[in-house]
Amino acid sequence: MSDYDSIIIGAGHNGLVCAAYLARAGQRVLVLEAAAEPGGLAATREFHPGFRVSVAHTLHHFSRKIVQELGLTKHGYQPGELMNTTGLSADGQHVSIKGNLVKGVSSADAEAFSEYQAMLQKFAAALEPFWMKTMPRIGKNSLKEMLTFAQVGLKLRLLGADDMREFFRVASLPIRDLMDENYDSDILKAVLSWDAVIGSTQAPRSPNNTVLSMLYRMTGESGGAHAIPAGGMAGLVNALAAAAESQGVELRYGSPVKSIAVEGDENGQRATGVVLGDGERLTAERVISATDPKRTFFDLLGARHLEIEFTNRIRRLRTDGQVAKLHLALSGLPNFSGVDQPDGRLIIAPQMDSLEFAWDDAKFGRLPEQPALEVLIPSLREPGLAPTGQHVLSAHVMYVPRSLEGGWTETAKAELQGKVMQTLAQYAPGIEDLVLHAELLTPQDLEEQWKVTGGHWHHTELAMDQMLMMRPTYEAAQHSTPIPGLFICGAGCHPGGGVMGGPGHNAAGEILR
């Protein structure tokens, strides 16, 4: 008899979601996590004495279905108040967005924003149910699978003829084209583009799917607005861990998995358990990996167990991230010129070309001349993240190449940090005098410290050829893999990354059906 029904590798949010659903159905489930705490990139950790922060610093589309079904509110989860988003201007003429209202732009832009944002939210709502479903294979589908395709078509058809035509027209547009069609304000265009490109290696002019990526991020009742849950990101992660344990899940931290055990006979191969870093062997009816596809199939399983056509497709997945993360421990609250209280999202990208030129630099392996930033001071929303009277600043930096020309030396990191600080000082004069400690995490750092190939938020690029029934590739897009007994449930699965929970939910559904 196996030690467990299911062993899950990785206690990120998707691994915890999958574990809770499986245990709720009566399975004996073990979750193995290499780190000392759960959460993966959403884990909250101390980066300077008394100062705590998460790499993934906000929520904006975590599944309410998961919240309800796993009873996360009973375990302390509170989603937090929605934030405004402000596009900063060097002259203090900022653009502020709250819901479907925008300030700091012309009346024509304000009217266009209200109308078109409502339409995009309608599109996002039509797609929302299908992020929480496994996308069927193409060909030889069961009746249930055919019904999934039919439901997608019906949802879009119910938009009405005009809106459906508009959906198909814009879904594959470069985000820049959509912005130029609707708005005049450069800052508004850049701010709205941010959620279409953040976490990816695509620029505003990139074709095919940046608008679809934005609609994915607009899923849920918040309409894409961001929030910090009570307790910070730890509030969600701890609730997920508690929900899993309440169902009987065993969580083991500080337990890195060395390899996935495979046994074979005349009937073929099968995953039968795992080998830990200290040599301990654990057996299970199935192994479920919440890590990225390349790490799963190459580092943990081994290419020798797979057909070369499959390994070639996995090897070709685009997995190099282009987001760096800056954390600052501050002795006081910085003063952003023209901002009364910096308690929302602050975007520093004065125009569309700010993003495009930074992307051009990254494409050639260079540091961005003018870094584009998303800045938060999460301690204003969750005071427990910093000592009384002091604050944490958390900033995403786009675009920063995983493979830097000349390599990521300490000199290169210092140069990038200097560029980011110089950019921040243009909008918050004197901020450098408040810095007690700074931590800069490049994509290479994210890869090395969090074991995410390429340091990519989504484990693999969220692009047309790596989405839906092609994510991460066929023969693995429905969570099962070419190796019986081995499943995947990480961000490299449909629907994608971000702290959303869909991959873990969908994987559990496939395993249990």
Second form
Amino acid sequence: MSDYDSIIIGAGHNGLVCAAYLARAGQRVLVLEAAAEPGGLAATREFHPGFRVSVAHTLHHFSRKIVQELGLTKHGYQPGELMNTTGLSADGQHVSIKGNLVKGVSSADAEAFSEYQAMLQKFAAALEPFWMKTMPRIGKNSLKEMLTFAQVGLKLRLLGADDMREFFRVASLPIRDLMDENYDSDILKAVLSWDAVIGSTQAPRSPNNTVLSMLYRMTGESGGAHAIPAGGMAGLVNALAAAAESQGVELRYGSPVKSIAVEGDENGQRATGVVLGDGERLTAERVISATDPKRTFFDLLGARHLEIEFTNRIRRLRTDGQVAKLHLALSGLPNFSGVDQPDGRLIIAPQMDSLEFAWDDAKFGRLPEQPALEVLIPSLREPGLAPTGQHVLSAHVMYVPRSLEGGWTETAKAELQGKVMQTLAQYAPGIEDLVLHAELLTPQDLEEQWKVTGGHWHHTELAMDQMLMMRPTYEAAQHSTPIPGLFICGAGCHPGGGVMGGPGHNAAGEILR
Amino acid sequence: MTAEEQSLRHATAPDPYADERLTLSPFHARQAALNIREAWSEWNGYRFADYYYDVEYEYFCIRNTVGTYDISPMQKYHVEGPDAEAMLDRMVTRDVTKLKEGRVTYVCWCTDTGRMIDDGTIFRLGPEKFMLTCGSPSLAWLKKARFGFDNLTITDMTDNIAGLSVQGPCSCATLKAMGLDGIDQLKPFNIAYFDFAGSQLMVSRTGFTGDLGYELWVEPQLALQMWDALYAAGENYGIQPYGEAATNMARLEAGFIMPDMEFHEALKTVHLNHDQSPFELNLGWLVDFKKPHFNGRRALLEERERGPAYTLTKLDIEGNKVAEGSWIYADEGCSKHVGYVTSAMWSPAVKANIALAMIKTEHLKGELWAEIYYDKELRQYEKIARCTVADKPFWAPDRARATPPADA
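Can you return the structure of this protein in the form predicted together with the partner chain rather than the form predicted on its own?
Everything in the complex follows now, all chains and molecules, and the chain you saw is the first one.
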């Protein structure tokens, strides 16, 4: 008999969600995590004595269904208060968004914004049935699978003819076009675009569904607004781990998996367990990988066990991340000019073209001349993250190439950090004097330290050709893989990345079917 | 205008079509002299003889004496390194791990969905060294197939190895007369090496005629010297080069498949299911399900359970009208269309009207009728002829397998 019913590789949120559901259904489940704590890119860690932070720093669409079904509230999860988003302007004329209201723009823009938000939220709601369901296979459909399509079709149809037409028009639009149609304010445009492009290798003018990516992020009751849960991101991660353990899941940290064990005979191949870094072998009825597709299929399984065309489809997945992360330990609260209390999301992209220009630099392997930033001071929301009176600054930096021309040398990292600090200092004069410690994580650092290919937030680019029943590719888009006994449940699966939980939830559903 | 004339005419100006012109085989100088009909076609970018003198004459050389066929344009790849065996074993449907050093095996390889990409042969030249030969360029597929096998190199040797097939009942005697001592002890699908002109000549007992025959592999610089030695030795046997047309006759009698006749390479096929599976081509014996994994295994296993939609079938057709391009019916009234002929000929050796045909598998047991169109001095005629399924190759003489072969 196998040691476990299921072994899950990776205790990121999707691995934990999947584990909890399987154990709830009576399975003996082991989760193996290479790091010392759960959460993956959402894990909270001390980066300087007394200062803690997580790479993913807010929540905006974590599935309410999962919260309820796994009883996460009972395990300490409390969604935080929704945050404002502020687009910083060099002249102090900031643009501030709260819910469906915007301040700091013309009355025409403000009016358009309410309508625009309402429309997008309606579209996001129509797509809702897509996210928490396994995608149908093309060609071989069960009735249940066809119903998923039918349900979305019906929801779209119920929008009414005008809205449905508009949905099809905007879903695949570059976000830039949608912005130009609706607004005059450059900062408003840039701020709204941020949520369409963040974490991806696309800029506002890039063709290919940036609007669709944004609609995915607007799923859920917050309508796209971000929040930090009670206890920081650890609040969610710890609740997930506790929920899993309460169902009987065994969690092992500091246990990197070296390979997925495959046995083969005249009946074909089968995944039978894993081999750990220290050589220990564990067997299971099935292995479920929450890591990214390339790491799963190439590094842990080995392409030789796969078929050639399938291998090639995984190989060509676009997996280079373009977001760096800056963490600052600050001796005091920085003063952002014109911002009363910097406890929301601050976006520094003062022109619509700021994002595009930064992307142009990055796509040719260069550092962005002027990086665009999403800045948060999580310690204002969650005081436990820094010593009393001191603060943590957490910033996403766009766009930063995974493969920098000339490589990621210490000099290159210092240069990028200098640019980011210079940008911050423009809006928060004197901030450099508050810095006790700085940690800059390039996409390559994310790849190496978090074991995620390309350092890509979403494991593989969230773009039309890699979404829905194409995510990560056909023959693996329903969580099963060409290898019997091997499943995938990470962000490389439909519906995709972000801290949402859909892939883990859907994978468990497929396995228990 | 031949390339030589072209180059003479433009002796002073560079040839604007230099990159477009066909490559000349290492044996070209001798073959051109013997191609008295100037019947040239093309194979993989090489100038290649359709026939030299007369198709039937060349065919009878294969069956009665000895002929040579230029296989230099065949694609040849060296796959070398610690991962070479595993990489090829995963790519092809047969078990390469069982192939011993000094042996050759016939293989095919498929897409993930079990459709045939190409067939060819694998030579095991050493513990970690293989040569793969096939009819069409396959480097792109090999590059895809090698991903995940880091410790190997793939080298396209096509232009670096001259290949000449020596086929027919007098082939062994000719090679013996050429001085290849012990050639008569070489068993089918074995490889032997001989000293030649201070270098090495590799000989495999392989071929595409179903007859006694060998294939000679040598560095291109020695090609003409080898040709001269071979032709001097074979003079009394009436050695004669043969081209594509005679090859096609011989291989059909032997029941071998030909690309673009029996099968359409899967990677070049646009229409759904217009390619074939090994089962459809009656090559199920090449598919080794004892192997836990090879490309297309899952799809082929499903197909084996389900049964192939079509089966390539050898037909003996009544009468003497060649059933080229014929449709096959389940009844004499031609109301139920059940297949199509892929290759057909009157076989001089067997004295039979033979064909290969793709027949819907479910109809194999029933009656089969060919609707044959033929012409007589420009007038078109039609004939419905009864077909009998033949289980064995039409031509498979004992001498093809005998070691040593009987003296010619």
